[in-house]
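Consider the single chain below, provided in structure tokens and representing the form predicted on its own.
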Amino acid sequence: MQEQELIPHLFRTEYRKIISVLCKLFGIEHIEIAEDIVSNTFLLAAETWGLKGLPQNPTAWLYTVSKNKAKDVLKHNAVFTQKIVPELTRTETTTPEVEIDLSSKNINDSQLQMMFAICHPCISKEAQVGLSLNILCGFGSDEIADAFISNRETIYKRLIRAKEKLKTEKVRIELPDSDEINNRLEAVLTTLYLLFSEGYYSTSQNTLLRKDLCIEAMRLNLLLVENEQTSSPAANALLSLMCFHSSRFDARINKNGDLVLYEDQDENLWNKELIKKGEDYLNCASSGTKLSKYHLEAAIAFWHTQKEDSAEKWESILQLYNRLLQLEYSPIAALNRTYALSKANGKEEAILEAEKLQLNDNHLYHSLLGNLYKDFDNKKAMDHLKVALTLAKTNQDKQIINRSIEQLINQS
């Protein structure tokens, strides 16, 4: 790999282990010195694998360089007399040494407590979401704008206010007592989940910081899981559904770059292997007594990992809604129940489901019912088709929607 190449995938990759252990180490009131060691780190490698090559080992290099300047400001700033060394010379008369350590363990530990420190009840969801981009996946303002299809002064401000929150709330990086992880896991799971959903429905057309928001959530979905302290079932049907999802990535998007409708998915592009993972967590997630929104979630999707159109399959999946529209309301999942219950039970009764909803100003909403009306009343069909392709926002959802529309017209 080039320098060119090497560096951005290095930042991507290390800048949120280093980031989070100085984190760590300084405090979150401390956060912009962390976050200015890692940066100038960065900025060094830059101008100097340049101009003398590539070390031997980049990454040990990174971890070297980042080491001694955070000794730098340890040693002349006073961070370090306020507050690291009273903690260490509580029983030594010298100024002692400071280890940092940067060992796989103490990332992984470093990382899953800024997770829950980021996750803190004091600032919001979009915050919480925000930060764990930033600080815990290495995106910057303008890459978190683009997910979320916003400006990048509003990410930025966003940004700055949640961590003035945290460190208001004085808030520490470190894992909580085991009630207090019960209490806060679940905003956790709910910013993972949001973080993954970004990312496999997004509506910004950078394709490509879509499947690494993805791939994101479940790195540090797996952070969870693999801590005897933070596993819980929830956590497990979680990474389960990301894994059911992420099995068919490949098969959603053609070689032009157009979004391909599930019942045209070409199942041998399916992961067979995220699959197989999707079903052990998915075990995993089935002890305890208590059913989460991501346990159903993960049975959908199981089902829709099975490609065979069967009427076990199609009653199961409506069921499954069913469940889960009782556990927790939202318009989406009632549309997805209504595709569902059109396939058990015929289209009629689920034409007659889907007009209870009313969502006037979903383009989801007017497409399902295009199709659901295609064959049964072709002008109900291309009224409501013409209204979604008037709602929808991306390229990609426009693309299907005029497909929809050619082969009405090609009907006729």
Contents of the next structure:
Amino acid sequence: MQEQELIPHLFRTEYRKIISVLCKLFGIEHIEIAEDIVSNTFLLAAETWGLKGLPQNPTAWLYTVSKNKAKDVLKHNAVFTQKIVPELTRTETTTPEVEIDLSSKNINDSQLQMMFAICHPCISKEAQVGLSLNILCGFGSDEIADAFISNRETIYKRLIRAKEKLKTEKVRIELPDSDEINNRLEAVLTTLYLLFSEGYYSTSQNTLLRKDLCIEAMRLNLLLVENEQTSSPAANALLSLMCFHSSRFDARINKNGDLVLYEDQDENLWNKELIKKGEDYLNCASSGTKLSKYHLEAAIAFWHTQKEDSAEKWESILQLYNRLLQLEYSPIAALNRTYALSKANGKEEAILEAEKLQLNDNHLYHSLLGNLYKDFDNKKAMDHLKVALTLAKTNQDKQIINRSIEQLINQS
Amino acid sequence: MEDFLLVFRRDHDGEQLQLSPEQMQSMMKPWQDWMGSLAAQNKLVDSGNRLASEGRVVKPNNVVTNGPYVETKEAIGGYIMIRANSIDEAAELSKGCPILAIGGNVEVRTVVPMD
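Please show me the structure of the same protein in the form predicted in complex with its partner chain, now that we have looked at it in the form predicted on its own.
What follows is the entire complex, opening with the chain shown before.
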């Protein structure tokens, strides 16, 4: 990895680990001190690595430096010596020295507990997701604003307010009791779902970064599934969904970083191991009585791992979308449902249904109509594709629409 | 947008049909496709419930009768809630209901909001 990419990469993977451990150690009321320590560590890394070259083990370097900084704070900060250290050392009478444990087990435990602390009902759902991205994943306000189509200032204020609220409520960083785990699990899953989507669907050309985000989401989800108390059917279903989707990660982007559509993908590039894992988690998800949207989405994703078209495949996908939409409406699910309808019930019915959706300012809506009208009414097909082209915002989307337009021209 | 209750009625034939899983499946599909269509238009408020044919009617003076069918020829088989701009639009949306294909009907009622 290039040196200029290494620090952002490590920031992405290590920042949140150290933060979780330090927060757990200091308590949520001193979250800023934990953040300062880790930020300063990375600042120091950027300065010294540039001058002296990379250390042999950069991650270990970060751990050591942040540990020392944390110990310094514990020694010199008056608040800490008077209030926190007695707390910390009270239980450990034999060793007055504070142990900062950055083992992977303690990192995992701290992160799992942190996930549930952040998803405390005293802060709004948006704040929970934002704060999770910030603390658990090391996202800055800019990136969060990007993900939520909001501006930096709004997000920044939201994060500050949320942190204040967690402090005044004295939220403890620990796994709550089983009833409370169930209450907060939905927010935790929403957060992971958004994090994964941000990586999978983001328009960023930085493939490495996007893959990192997906891996992060899966890693955090795995923590939930591996813990008996938090391994709910919905958590398994979500992980299954992520496995199925990420099995196509290498097939859906070509060497130039362009998106390759599902139909055009080389299925030899699909990761069989991840597909198998997805099936295993889906089996684990099938206990219990509550069918979550993750179950339905995972089942849809499962059918997409079968490249071969069959009547059974599209009828199943259609019915899954029918149920998904009854559970929760979203424009993208409505569009995908209509596509499945064209495959299962025929184009004629799908065109009638598509016209009812009236998602007129959505470029995907016009792309769908362009696709449905093709071979049926090529003039209408072209009109819709042209509207889609004017509505599309990213180059990637425009490229895909242009390809459809070319196909239509070559055909007639 | 207002909410509307759609009540599905059909003649109760008194017979309990024994359906094979395949028959059940083929009966379900038009319903699921129709409800999916409403949901895709973001006009489904509540998927409601299907009702069993068995019922009791409770009247004053401790009178309890079996089933509502003695007096109403058409039994309620289920209901859903939708949202629409007007009762006319709600009625238009009801035209796709599969109950119509088996001789039933849909009653469309405006929900009066409780303030």
